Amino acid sequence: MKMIINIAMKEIKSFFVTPMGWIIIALITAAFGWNYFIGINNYFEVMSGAIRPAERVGVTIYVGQTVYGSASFLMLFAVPLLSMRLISEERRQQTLPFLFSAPISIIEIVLGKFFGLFAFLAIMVLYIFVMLSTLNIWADIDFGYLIANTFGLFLLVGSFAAIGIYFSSLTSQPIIAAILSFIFAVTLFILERYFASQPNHWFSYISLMKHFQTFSRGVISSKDIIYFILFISTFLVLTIRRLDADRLRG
């Protein structure tokens, strides 16, 4: 556990010492802020009188849908750029053999890098929660809705991170790793849209966004939590097996 924490801390620091980390976090948080502003502005325009009181939506749901909906899409672009160098950079600089020879297991290496990336992404997810919580200054908001969406977004970005670290383990070129992980994630989104009209199709059961939609409605479901945990675990295991094969080949 200590080695996992040490590797995670090293990865977190590496994000803050490179321009890429600061640029991504600045752009993403700015985009969240803009969607927050748009959501509030639209809320007052739409709810001011054109809709009957019985059909009006609370400010938490109206603004939250705008921000969390855009967040899931924006993270699709951000995570591949952040995860691309986690292992591929080690391979490119030929430092993987030193990691393999160190008194640390491959499981600890993978988990340390994963949790380092996840902690960095968590900063942006928590930023959304804090930003939306400021609505409570002038309105009664549904914190249960915010907590459910935040928890679901944690699981979704964790899934993106697991995908990213796996593709980072396949190549020595970070940009190729980013492209592959992005294409894979986008393909899942496209297939989910294609089979959206067939709710009983087998793909609907493995769709990331279908399981995230439960949280986006303000509901925390144990089956969706288990799905995300299994999804993340699958790609982490694939990464471990990939690195273990590299170690055996020397």
Contents of the next structure:
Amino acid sequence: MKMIINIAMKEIKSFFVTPMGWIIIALITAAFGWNYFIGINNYFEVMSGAIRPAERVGVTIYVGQTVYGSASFLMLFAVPLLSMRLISEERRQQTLPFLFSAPISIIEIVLGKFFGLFAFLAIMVLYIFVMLSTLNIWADIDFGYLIANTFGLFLLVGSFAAIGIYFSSLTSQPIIAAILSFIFAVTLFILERYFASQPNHWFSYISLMKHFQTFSRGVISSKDIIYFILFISTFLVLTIRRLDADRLRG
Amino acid sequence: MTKTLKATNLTRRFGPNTAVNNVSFELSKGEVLGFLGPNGAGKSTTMRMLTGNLAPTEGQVEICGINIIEDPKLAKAKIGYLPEMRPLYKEFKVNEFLRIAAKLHNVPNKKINESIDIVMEKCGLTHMSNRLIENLSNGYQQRVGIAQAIIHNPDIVILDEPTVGLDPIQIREIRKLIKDMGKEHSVIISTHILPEVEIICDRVQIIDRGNLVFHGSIEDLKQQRRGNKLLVGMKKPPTLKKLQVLFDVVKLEKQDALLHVIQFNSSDIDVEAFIKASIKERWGLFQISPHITSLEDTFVQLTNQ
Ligand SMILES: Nc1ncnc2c1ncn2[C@@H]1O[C@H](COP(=O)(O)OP(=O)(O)OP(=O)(O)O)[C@@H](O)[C@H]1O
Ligand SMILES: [Mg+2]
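Given the form predicted on its own above, what does the protein look like in the form predicted in complex with the partner chain?
Up next: the whole complex, starting with the chain shown before.
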């Protein structure tokens, strides 16, 4: 456990010694802030019109939909850029023996890297939560909705991170790792659109967004949590196996 | 003497090629072992297996009695390793990198600062502490590589070509450092520099195409060098036939007009008898000494068998 934290700390430090970490944080927070601003503006425009009270939507949901809808999309771009170096850069610089020679298991190495990236992403997810909570100053907001969305976004970025770390373990070129994990995640999205008309198709059971949507509606369901945890574990196990194969193959 | 490392029948194949073939050896506490061998001999591959970076195809590695495959964490905690390609996170400063190394090797938090200071002092890095590793010269990067290998004061230190890229002064310091470490710990180094082995190692192991071709103390190696030859200066040298009547001589080799190398059948040469004979037969003897084959020659001989 201590070693997982040590590895995670190392990765977090790495994000901040290169410009990449700062750039992503700056871009993402700016984009969230912008969406938040647009969301509130639109809310007033739409709701101040002569709309019957029955059609009114709460401010939390209205602004929340705008912000969370764009967040999942932005993370699709941001996570591969952050995850690409996790293992492939170690391959490129031939630094893996440094980790393999230390008294750390491969499981700890992979979990440490995963949680390092996850912690970095979690800061951004919490940032959105805090930003939306400020609505509470002048309106009564629906915290249940916010918490469900935050929770869902945690799990979604966790899944992107797990995909990212796996593709990063396959190559010694970080850019290739980024492209592969981006293509993979986008393919999941596209297939999902394609199968949207057939909700009982097997694919809709493995689709990320379908499970994310439950959370977007403000519902936390254990079925969806289990789905995400299985999704993340699968890619982490594949990564561990890939690194273990290095030791055997040479 | 307590054994710190034991390798038994280590074999590693890459596809059809055998990089290391059935190599066994032991290492004691307070001993410096040198791996010597031409390019591609299998030195680095052996070291990768000893440190748990590569699974052996066959054979066992025991670190202080702990099998590295069965209990890798316990075993690895006792090893410090500098691979051939030094594994440095170049985006960090020297002290930041050494802090990471200390943490990953379970150095207690209270002792981390002290350990970093000690290894930086030992490796001559103190004045480079706040420099980014990527901006250091090749030699200084090598020092950082050595520093990370000894930060946790391991029982066994394994260094793959530690003096590559260092200047002569630093080479002397690092050799002294290795010798000093060898007093309390066990050290394995690999090198192509033959005199280096003589200077710092207690024992040497010559590997060629995956096979162990020589294994013994530096004294044994020197013995091998001294060998069975005399370098003799004679004004009127005898013929080989004449010599063979008197002694068990294999070969008479002319080095220049007057100097000859005489190769005897055994290394147990009766020099006195040879001098007596040369006076009696009036060969005009004016110089005689053991013919020391250079270490390079010994090396070439051993690796060409
Ligand atoms: N990952 C690998 N895949 C295939 N063959 C390998 C691999 N690693 C090493 N070899 C082969 O194993 C043999 C031994 O290589 P090794 O690196 O151990 O030699 P070395 O003694 O360290 O040489 P050098 O003095 O050049 O460092 C070589 O023939 C090499 O080609
Ligand atoms: Mg080598």
